[in-house]
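A single chain, nothing else alongside it, follows as structure tokens in the form predicted alone.
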Amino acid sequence: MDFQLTSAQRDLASGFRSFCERRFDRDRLRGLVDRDRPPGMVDRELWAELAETGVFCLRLAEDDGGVGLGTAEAALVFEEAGRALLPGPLVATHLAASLPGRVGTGAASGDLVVGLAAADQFPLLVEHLDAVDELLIRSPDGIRRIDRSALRATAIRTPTDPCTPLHHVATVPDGALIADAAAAERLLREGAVLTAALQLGIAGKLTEMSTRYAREREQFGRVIGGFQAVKHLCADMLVRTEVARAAVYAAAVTLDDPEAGDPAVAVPTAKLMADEAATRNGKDATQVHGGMGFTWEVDVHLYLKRAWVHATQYGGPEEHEEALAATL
């Protein structure tokens, strides 16, 4: 098995993160944040320029009106795009273009935003709520499209990521089943390997983020990267991020053919690390900052909190390390 990227897959990846550089960039991120915040979370603008790039149809088949590519491919996309803190319910939206009829369509083309959530998560927290088209529930039977008139949801005040709001919702109504069970059970792992690929890439941004400032903060007359302390959080950040790549690209490889490895390994094993990988490194890029990762002017927490968020959604720890024991 060749692991080594193509140069196709190379060019995808460094296109992909130019036009996060251009498109949504720093003082976008920060104005998203602190000032002009849209219902949901969701930019419409950023969202349409996202499905021109292929962002959502990128799996489908040419002939279907989409890019051809594999889950190796999007990961990569996935990656640039957690590096670059895109908000908004991406994964959803992606898996969503495979479905049949009005959902896959519309999410395929950029015309819906479709929010996804799991019938037995308790509570029932749905994300961007207010910016969703169409809301899935996956469940052990299939997909099902719920009627947003006939849902009632709180929404949380304080998230835990400013980026990504949340509404309660206490009981969902019935809906009508668009996809069957093994719909639901292949876009819980194709979301899972997605999911981790966006930690993949805010576990390397936090790394870059760390080692840059490390090189520039001087304490006591040198930078306070020549300190053991700061240098091995260093080298633990960038260890944790190379070995969840190796997972995460491993994991999206066999999905794309199931004769390189075991899906039922390697998928919670990628979720797995990229969490850990994710977390563990904004915790770890906090301290490198030292007071300021505290404080609301850096991007650290925001990076962290995201983590977080990234870490519950397509199966929790609990969950896949208890599939991944299930293959012993």
Contents of the next structure:
Amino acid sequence: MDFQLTSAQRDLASGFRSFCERRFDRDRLRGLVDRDRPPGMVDRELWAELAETGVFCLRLAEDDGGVGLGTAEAALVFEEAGRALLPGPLVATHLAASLPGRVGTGAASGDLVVGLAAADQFPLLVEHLDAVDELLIRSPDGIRRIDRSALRATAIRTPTDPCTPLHHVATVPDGALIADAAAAERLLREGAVLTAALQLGIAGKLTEMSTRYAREREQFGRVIGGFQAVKHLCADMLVRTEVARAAVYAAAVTLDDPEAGDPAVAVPTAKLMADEAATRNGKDATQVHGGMGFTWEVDVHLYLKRAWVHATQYGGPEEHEEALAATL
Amino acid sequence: MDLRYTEAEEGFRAELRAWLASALPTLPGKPDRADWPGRRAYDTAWQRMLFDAGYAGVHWPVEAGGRGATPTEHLIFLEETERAGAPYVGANFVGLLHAGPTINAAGTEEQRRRYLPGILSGDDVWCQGFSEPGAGSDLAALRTRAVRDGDEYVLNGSKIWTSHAEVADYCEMLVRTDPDAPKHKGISWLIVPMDAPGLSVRPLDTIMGTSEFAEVFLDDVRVPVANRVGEENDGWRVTMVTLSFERGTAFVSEVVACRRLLRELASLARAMPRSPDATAWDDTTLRRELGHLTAEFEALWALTKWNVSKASRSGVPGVGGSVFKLRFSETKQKAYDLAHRLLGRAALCVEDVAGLPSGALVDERLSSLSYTIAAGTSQIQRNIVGERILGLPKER
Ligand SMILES: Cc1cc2nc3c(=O)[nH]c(=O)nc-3n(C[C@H](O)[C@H](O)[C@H](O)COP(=O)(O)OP(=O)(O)OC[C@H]3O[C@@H](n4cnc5c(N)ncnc54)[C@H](O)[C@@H]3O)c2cc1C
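Having gone through the form predicted alone, I am curious about the other one (the form predicted in complex with the partner chain); can you provide its structure?
Time for the whole complex; same chain goes first.
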């Protein structure tokens, strides 16, 4: 056992981090939020560049034109995507790349933006609908491809997360089954782990932002990080992040190698711990930033709102807690 | 990232499992919690069995009489012994996890030869005399004096919350050797025999009503200078060595125990009637809380593997222990809070009632309250995380 990143894994993560810093820095993020919003909040040019880095075809075999890496590597990349707050249906498109046919090929190459919604949600809110070229619906019997022209959807005027536009879909038209129940189940697990990785990135970034602020902001003649009440909020944020990190990496490794653990336990553990780390860190970060934390111009709220979105994807706490209780 | 155990590691596990299966049935029955001599004899008997089988100080270096197991093998050792229901390290805790490793790292050759074998065989039981009535969290504020007189130190003062003091042979003790130096600079680390004239022990009752720890009084106790580990007035550095060992692995087997606890609580919930046609298990809130705690302990187990792997690469335990200790101690208390809720009014009895395992659960719940206090309180751990990991300024 050697549960640490290999040097190749470290390089992959830092390479993707510098890509994000170059191509999606804070100005670009704020531009999207405050000025030039592309349809569905997906910037096609950036999407194409993301595809070039291999994000979408990361786990496809090299023979199929992919990078040939595993879920562990994908988790590291998605952690960085979470840190950078990259918008768009990244996980859905990445998952779709493993599906057969035109949808899979298009998703893998970055030519298609693919959305994936869960049929059993009420109300059914579909993300980034104005951007997606293909909409897939996941239900226990498999994955269906929906005919976009048959879809009647109402745009939500003010989605909580300004980077995640939503449409309300009242009735789902029938679609063609393109993958079976086993594939749906597999996508659900992988989606849960990769979304947990996004949350891990958010949790870590919030810890950094808060710690930096606590080191700079002065009150009563000293920096606020010297006050224990603030220091302890930051310490708790770090602890949540590190506990989530161990759980997310363990789940990713377990999906690649089921002999390393039990996916039925590891996956819900990762999603629960990471959702909690991201959402609670979002709250604590708002607190550490004081009145600034309540302003639109400080990024904390963007991270918290995104964390709330992810916490409803690929299973919420009810589902995962029940799943774990059932293993006892 | 590789979570698979190597063939050698699996071999170690299989061999250990086989030995545990044959050895455990020969262990004498567990003594009553209040019976200290009985507890010491029991813990010593177990240590002796480990010793004879070559598992004593499994992670200690071979030169020190250990087996030189890798950190991962040590993890496997802790996991397997807990899983098999083997006794806790008990009265041998301080010797095996603190004093031994410290003497090995910072002591002289003579000290290693003299003290390590007794720790490994279980013949010598050690206790830790760090805390004092006026120096708990602020450990360096300790006042017990050691004044040099020829080749002896003369000790005066008192220690408190000293676990196992009633049955210990030696104490790893912090004393002030230079009262004029800044508080961290005038401390020395001493080996004090518990039968030294002038040393007396007064048991202190805990909230469980048993005497887990004691007060130790020192009245002109004479200790050879040769019993000092490390340089005079350099005891704080030696203490940091001791504490890193304490936080490194002290709680690993407990995570395994907590996962078992949750399974026990689940089966108790399934059997616990709540109404004519429902059991406690039908309570969604309780069920989900059990699910959540499962995630907590699974994640803590993954974190343990992360920390162990990291330490194997760097060679030092690191501050990851504080992250772990903080979350683990608070989560463990939550698990027992849940047990309490499940037991209902049976939680009012520190004994089994109506066929329910309330005795052990209530006792353990009380005991778990010490986890956020002993070995550095949660507040102190948060300071460590904030200052040493996040680099926030120190308290003034
Ligand atoms: C079961 C048990 C076994 C023990 N065994 C041993 C042993 O074998 N040997 C030994 O030497 N010691 C032992 N101890 C002592 C233990 O290490 C101390 O109790 C502990 O370090 C806390 O010190 P204190 O009790 O003086 O509490 P205090 O330091 O007085 O703390 C009281 C409260 O104030 C808080 N506090 C204190 N300082 C700060 C601060 N700077 N910032 C924020 N909050 C603060 C604490 O977190 C706590 O909540 C044991 C304790 C227990 C409970």
